[in-house]
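We begin with a single chain expressed as structure tokens, specifically the form predicted on its own.
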Amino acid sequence: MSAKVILKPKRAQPFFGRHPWVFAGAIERVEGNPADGDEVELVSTAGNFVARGLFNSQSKINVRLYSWVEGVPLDRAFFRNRLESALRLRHDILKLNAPEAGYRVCFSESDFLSGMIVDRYGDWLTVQFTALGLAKRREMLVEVLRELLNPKGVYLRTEKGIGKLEGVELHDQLLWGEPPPSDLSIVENGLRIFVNLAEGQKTGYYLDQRDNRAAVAKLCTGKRVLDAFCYTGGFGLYAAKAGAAEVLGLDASEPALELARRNVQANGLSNISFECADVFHRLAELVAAGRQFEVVILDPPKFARNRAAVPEALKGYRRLHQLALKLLARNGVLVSCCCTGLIAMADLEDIIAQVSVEAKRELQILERRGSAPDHPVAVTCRETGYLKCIISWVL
């Protein structure tokens, strides 16, 4: 028989709305003795069943619920069932399947499997692991996806400081199969991109601004065009192929801009370079410099973790956002993407309003845009939805 969680009084809403994470501070106690990663039931203070879940003493998520079905054990069965839904939207509706494509298979809490994200690459997958529970049982979950989807390797990357957090340890390793290629590339809206799986920032390549890449290159054509913090390509690949008739792209990585330069010349592409540097500093010396672009991207990477962090990432952005305006041409079109969770839409948005107040810009929005469709966001965890991007023209 399962432990019990009982939830402190006018605390279990939440839950019966479906919401994946009960904090430490929901519960008030815990009946039975619940090893780290055990499933366990959670129930209300008048004793009703809410969901079910996996317990981590270690995490300030200290449940993490995965049925809301009184009866249903959260075994194989149950795990490929979910798999099977993520595949059916991905493969069945998405029409992601392609031989050579790269697209999330799993989303976390999204899919409704909180913590645990799986990405395809041709013929390998990469698993990332942000629970515990998830973790322990990573064995048989590489065994489902074998199952449902025959890869030749799967390798296990990991986020930074998730030890600390879930109290797991885990490396980066090849999980089961072949190990991946150092040729391995995805064919993405006709770009051929070589990724690294191994090494590469996030699970290897950044997925979920596929849509908003396309995009963004219809108005490139015949621009300037600047791509900061381009990572293997990105943006800049799209607008080089669109017809840009200049790309400079920006990354302070250079094993990611080695791999754009391999992304260049595998699509035949001459009128892209890129640059490696620290990004605020060269944007600076651009705007000392005089350069201007008809067309600024500005993709970031993630400058907040936690709420103590987001007015530090604010300023951050908002020096981003004043650099970007001074190098973007009247009637220029800016990009602005944003990947912090804890920074929404409005602030974001706001962000924009005032610095362009500030410059005596009159800017538009043109396009408020999101994730890639196989990053949906789970509507009883809006947190899913993370990423902002937001396309502006500028006189």
Given for the second form:
Amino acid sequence: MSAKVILKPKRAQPFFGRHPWVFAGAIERVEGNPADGDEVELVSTAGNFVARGLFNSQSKINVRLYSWVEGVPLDRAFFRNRLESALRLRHDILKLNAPEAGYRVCFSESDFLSGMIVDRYGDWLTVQFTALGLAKRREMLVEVLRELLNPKGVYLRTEKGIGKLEGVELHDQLLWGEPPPSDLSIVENGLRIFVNLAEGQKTGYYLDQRDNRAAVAKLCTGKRVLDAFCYTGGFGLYAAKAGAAEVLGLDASEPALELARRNVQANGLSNISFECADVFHRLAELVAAGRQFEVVILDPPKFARNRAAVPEALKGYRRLHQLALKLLARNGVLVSCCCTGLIAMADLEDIIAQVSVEAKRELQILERRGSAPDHPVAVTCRETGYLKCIISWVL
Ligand code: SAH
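Can you switch from the form predicted on its own and show the form predicted together with ligand SAH instead?
Next comes the full complex, this chain leading.
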């Protein structure tokens, strides 16, 4: 018999609606004294089964839900089944499993596995645990991943602050197999891209922008392109390969730019250069110098982690767009990316509208895009859709 978590009256609706996060405030009482990481049954005040999840008294999310089927334990077979279904999407439908491919195997709540992210980079996997319940089951989960994907190595990446939020001590390390080679690379849409999975940002690379890079590249042939926040080359490499007249990539991370230069060489490109700089500062300098581009790409990092930080974040996006419009030649393409989940597509559009009016530039949205489909949005947890990419045409 697993322990029971009983909900307060009138609090069960989101969980019958299959949202996976049960915060302490919704809970009336806990029966059966579960330890952190233990399986629990979530029941309504009337005593009806709602879902099964893993308990963690140390997290604000007291229970993370994984199954809405009564009587099915959250055991190895259950998790294997979830991972198999995540792989069915990536392999059978999206056809992402080429030998040197990079793709997201499993994306936490998006794949009904709250707190576990798995990326594949060729023969290596990176795993991130952001939930204690799954972190405790990591040996079993890595074993299942080995059965399903047969990697050469599995590397653990940790997100800053997660230890404190979940009460779990994890450190970046090799979990199984051989360490990744220092020249590990993937092939993405025909481009060779070096990835440092031990030290790179995120789990090494921004896989979520794959399709947006391809969509933007089509508009770059013969154009002068500015790729602001380029990381290891990203959009800029695609633009250069698509025959841009000239590409300038900007990023504040020198290690990222080292990989970017390596990527340029590996792909035999010559029409691209990089500068290590603070984008806000450098864009202002480029404006002062009278520089113009026909394509300007903005792909800044997440600007807000909580609601209190949103107003300041909006100011940042506004400032970037003001500078970008000054650098954008007439009849130019503006690419506005925003990975701050707390800022919605409509908020980003509001900023773009306001800034274009201020600048007296007519602007038309050509495409509203999200992340690549190996980062799906669970309809029962819409917070999983965080990435926005708006491609506009500016007169
Ligand atoms: N466009 C990239 C991903 C960008 S991620 C791609 O397609 O892969 C955001 C990047 O912004 C990171 O590489 C980070 O180093 C950089 N960054 C963050 N703050 C910055 C700043 N103020 N100026 C310049 N770069 C910054």
